[in-house]
Amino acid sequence: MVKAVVGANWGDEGKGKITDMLSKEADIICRFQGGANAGHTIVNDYGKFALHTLPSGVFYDHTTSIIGNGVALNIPVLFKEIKSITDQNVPMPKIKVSDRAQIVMSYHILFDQYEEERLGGKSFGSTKSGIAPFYSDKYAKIGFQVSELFDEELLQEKVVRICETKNVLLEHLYHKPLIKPEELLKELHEYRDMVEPYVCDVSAFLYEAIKEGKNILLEGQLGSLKDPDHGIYPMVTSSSTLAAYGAIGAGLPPYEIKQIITVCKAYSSAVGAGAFVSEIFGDEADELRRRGGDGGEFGATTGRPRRMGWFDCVASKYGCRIQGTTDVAFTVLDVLGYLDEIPVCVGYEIDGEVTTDFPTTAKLEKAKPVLKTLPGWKSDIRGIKEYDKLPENCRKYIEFIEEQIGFPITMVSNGPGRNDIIYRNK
């Protein structure tokens, strides 16, 4: 069965969590999408984790890790991000990297620090990790994939086009030192002796996989806000973050991914640029994100403090909506026990019209938020495991939130570990 893991919103909602604790049950945990440019957090028997390009299922030793086709796979970031934890005794995963996959280089992550640079106030808030400068070249059919990297002669033609190509902008836009094909060769070289043992035909493995019966798990990155076609654009990111390009970014049927695994914060957050309506600000915005997440809520790629805000309905419903959610998972629940009363963002007021149904990005600017008061209820619900044990506000929270997405709360998050999970029969 193929299950899929992917974020309601802006991302930062919990997904490695839940991936790691639904890889207890899983044979294959397979990354579609993104690259190194955001992080999921890991707590659990081995420690803390922040992880960027590995899924989120490697500390089980029954589970294979996948790089599918849809990565944009950063080659030395992979094995210095292996290298962590197996330094911190988590044992060698067994590892999988797409033939198919494309490789970010390393004059991506420099004309991502040159653009963002160059737009100076105008930039899209980029994690500079050359994100969008891979995905540009993948789809101008100039990037270079894994399979490539054995094919000696089409490398030494290949580097020479790309630094005609890549110099002119160097010399003429970004007024920086050009690059060498030479020195990219190099680089090239470099990267297929790392990931030589690893190579391997994950749409055929992932086939027969199916075919036996394992358990496979898509883990998506970011969420349905930053998704580029149906997210807040143009501060989004630059690859696919829902649920149906899992069948794309990983080579396997979309008919053969059963369940959707949405996950979604009991509050708001964001890294970076762009419409955020529930946003606030001052002291109640510090006072949340001392207390959010595990240690704080700063970007796990970053470090930069994320935007906070109160739970947000309209985008919400329409996050689970667009990524087909069969079960929501409800993170970080925990964090508003102090809070006397709980703010929720209902609607938004456009042009003096209040609506539920999320807009495009230029109105989505002008939208002010409509907010229902919740009472808090004033207590740590942590180690609780079962649902009726909650207290009644903290219930009623759950179930108000529930009926104005429409979509069914499965799971409830109560704390940062792998256990602290309370599954709600619906």
Ligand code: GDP
Second form
Amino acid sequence: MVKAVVGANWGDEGKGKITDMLSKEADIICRFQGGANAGHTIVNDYGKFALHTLPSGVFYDHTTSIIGNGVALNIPVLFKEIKSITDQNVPMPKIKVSDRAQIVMSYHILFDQYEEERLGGKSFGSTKSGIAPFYSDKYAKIGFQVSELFDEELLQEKVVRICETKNVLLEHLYHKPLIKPEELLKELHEYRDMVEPYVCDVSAFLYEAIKEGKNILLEGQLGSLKDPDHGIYPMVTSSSTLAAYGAIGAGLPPYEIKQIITVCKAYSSAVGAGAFVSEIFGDEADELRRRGGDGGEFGATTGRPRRMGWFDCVASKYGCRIQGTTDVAFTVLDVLGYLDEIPVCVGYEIDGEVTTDFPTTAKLEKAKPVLKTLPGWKSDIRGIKEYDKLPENCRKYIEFIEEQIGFPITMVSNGPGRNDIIYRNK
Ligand code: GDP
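Next up, can you give the form predicted together with the named molecule of this protein, since the form predicted alone came first?
Up next: the whole complex, starting with the chain shown before.
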């Protein structure tokens, strides 16, 4: 059975924790999109980890961790991450890297930085991990696929071609040092030697695994609103963040994805630029940021303070719909225990009209939040294991949001740990 764990919003919903938790029952965990630009924070018996490339299932020794073809593979980051977990006494995970994954090259990272510099105040708020230049090259058909590392003749010819096109931009657009074919070739040889033991025909591996009845988890990065097609374009990421893309980015039949667990955080946070209708500012935001997540809402990769907001029913209803949600995992609810009252965004006012449908970007920029205030529960709900034991106002908050978004909340996460979870039968 194949399940996907994906985000309903801007990312940072707590997918890492939910994947880590569900990995107990999984045989294979697969990343299918994105790269080292975002991260998951995971707290378990080994310690606290920030993962960017490895799937969140690497902490169990019964699982195989897969980097699918849809991922932007940064090989040095992958190796650093493997080392960081084995250094903290996690057993060496079983890792497979798709022979069809493409490689983030050092020049992708440079171009990302140069472009942000060039755009100045008009930048997209990139994490400068090379993701946008990487995916541009992939679709311009000038990327390096892992399989190509093992074709020396092809590499020698291709590095010359790549330098020609890249150097035009480096010289005339960015006024930066040029790249040399021999340096690129050396970089590619290093990557080949590093990745060789892990290379695998992943779609064939998954095909067999499905036939054998194995449990496969697809782990998404970021969330619906960062999808290049269905998100807040152009303030989006460069690969699809939707469960549907799991079929492509891992290489398995779309009809095999039976459960789509969409992770929704009990309040909102976002990184980077772009419309964020329920955003809050000042002391109110600072307090939520400080108390949020596990140790504050700061980027797992960049350490940047996240933008904060109240729960947005409009964005989350849309985010869940576009994912094809079967189950909602509602996370980080414990954090809201300090509030007397909790505002929730229940509509958008655009040009004097109120809507609950999430609009395209130009309209979104004009939207003002319509807030409804719900009573808080003023207590610590960590450690509670049964839904009925939650304070009444807390259950009311969950049930109100469930009604607004229109998808069943079957899991409630009330702490960062693996066991901080309340299942609801729906
Ligand atoms: P992801 O990218 O979707 O995996 O999200 P992040 O890892 O960036 O953010 C989630 C943060 O919230 C992490 O620090 C988690 O440890 C933490 N977290 C996840 N679920 C819960 C929860 O239910 N309660 C609390 N307090 N923290 C949580």
